[in-house]
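So this first bit is one chain, no partners, the form predicted on its own, shown in structure tokens.
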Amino acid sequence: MNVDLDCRGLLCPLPVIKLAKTLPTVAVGDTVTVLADDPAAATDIPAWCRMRSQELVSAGENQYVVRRVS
């Protein structure tokens, strides 16, 4: 299952905060697709995934797919 999270127009850290609140609502192995057009998201979302040991499946064109690992 995939959950879409539209964070376009929001400045960081809001996309990361919304991701952090949404990820626990999906099952382990499922993904959250974050749409974020703030340039800082390109750094912040991958860094959050590393710090929280979650998988960044893909990143590009203002779209980030994160798989819940635990």
Second form
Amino acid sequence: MNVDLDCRGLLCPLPVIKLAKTLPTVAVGDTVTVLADDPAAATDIPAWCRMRSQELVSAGENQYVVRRVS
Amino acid sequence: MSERTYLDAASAEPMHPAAREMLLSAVDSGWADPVRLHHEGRTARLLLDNARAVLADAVGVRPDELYLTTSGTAAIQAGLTAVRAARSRVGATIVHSAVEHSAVLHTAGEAAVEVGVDRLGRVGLAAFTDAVRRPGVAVAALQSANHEVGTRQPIEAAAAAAGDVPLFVDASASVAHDVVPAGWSVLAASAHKWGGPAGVGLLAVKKGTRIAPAWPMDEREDGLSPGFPNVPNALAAAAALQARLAEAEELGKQHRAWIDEVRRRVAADIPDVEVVGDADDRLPHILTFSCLYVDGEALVTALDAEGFAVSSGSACTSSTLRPSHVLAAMGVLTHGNVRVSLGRDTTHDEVQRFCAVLPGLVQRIRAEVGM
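Next, report the structure of the form predicted in complex with its partner chain; the form predicted on its own has already been given.
Whole complex next, starting from this chain.
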């Protein structure tokens, strides 16, 4: 299962906040795909995954796939 | 407004009392044209020579190896360009770390080879060595320590790796705060970073390093300070540096211990915070951290309202809405970012009050967005 999260037009920290609120709503093993065009998201979404011990499946072209691992 | 606590010394420090005193007297005595042969001109020349001698000695060069510029940025731009021009037969490439001051990135332009840094902000020495030893490299640029996160760079090792390629060291964040390692060919610094006046940059070029200056090599001191020199400011910069160096050991020890304390307390008292930069191999007076889910601008504003002046590398605090290229290169959290930097007047009480007030503000801002 995957949930899309459209954060285009939002500035950090909003995309990260939305990701943090959405990820607990999916099952462990499922993914959230974040669409975010704020340049800061390119650093902050991977950093969030690292700090919260979640898996960054892919990152690129304003699209980030994050898997809930816990 | 409440009592002010200034914790942004790395952006600007109030003028050192010794510099202020010198500036006021030099405005009256050092206003004339130093190239003229009359009494007033010779007086100004003597003062300028004195200032240059002190500044040169402090950064470890001879007076005729020290150029005065109008800022640290101008020193970087002029210096890098002049070294590159002198080595045009070798190539135009400027190798630099990804966390250099923006003046380095702008000057290097398209002929740049950028070398990445690790999570602590330290340049990868193997990659740096590989880049600098390729053909076509005019000059390699590596800062002594980072101005945003405090991490020191391996200057001596980089100089050894560079071999015949001149090493350009932007020491703006370090001079008067920390020891600048040997090995550089060209060094840039800025007086307002040590309590001198704004508008004085240093460009030290060691003998044996060829430069092809783009600035006018007029009759003024053989081009050492092109244009009419600001003698009072140069003197004030020298006075501040001399005074600051005399205080450096004690201040350095104090700042190092207090920054350690802020680092510990921020990490312990605030959940979901990333303290960035090297914990030990760093400048004594700078600490940077980022708080998850916090808007950097909101945090800087909230701290300001409580009387604390800090800076931030978060995108929302910059005119371009892009995060600090330093934080991005390190791959650390860029939002909710705060840089604390201690000055010579900072007290332990102020540091402790900052540590006490910060967690509540972070909690409040998080609560506003439901976190």
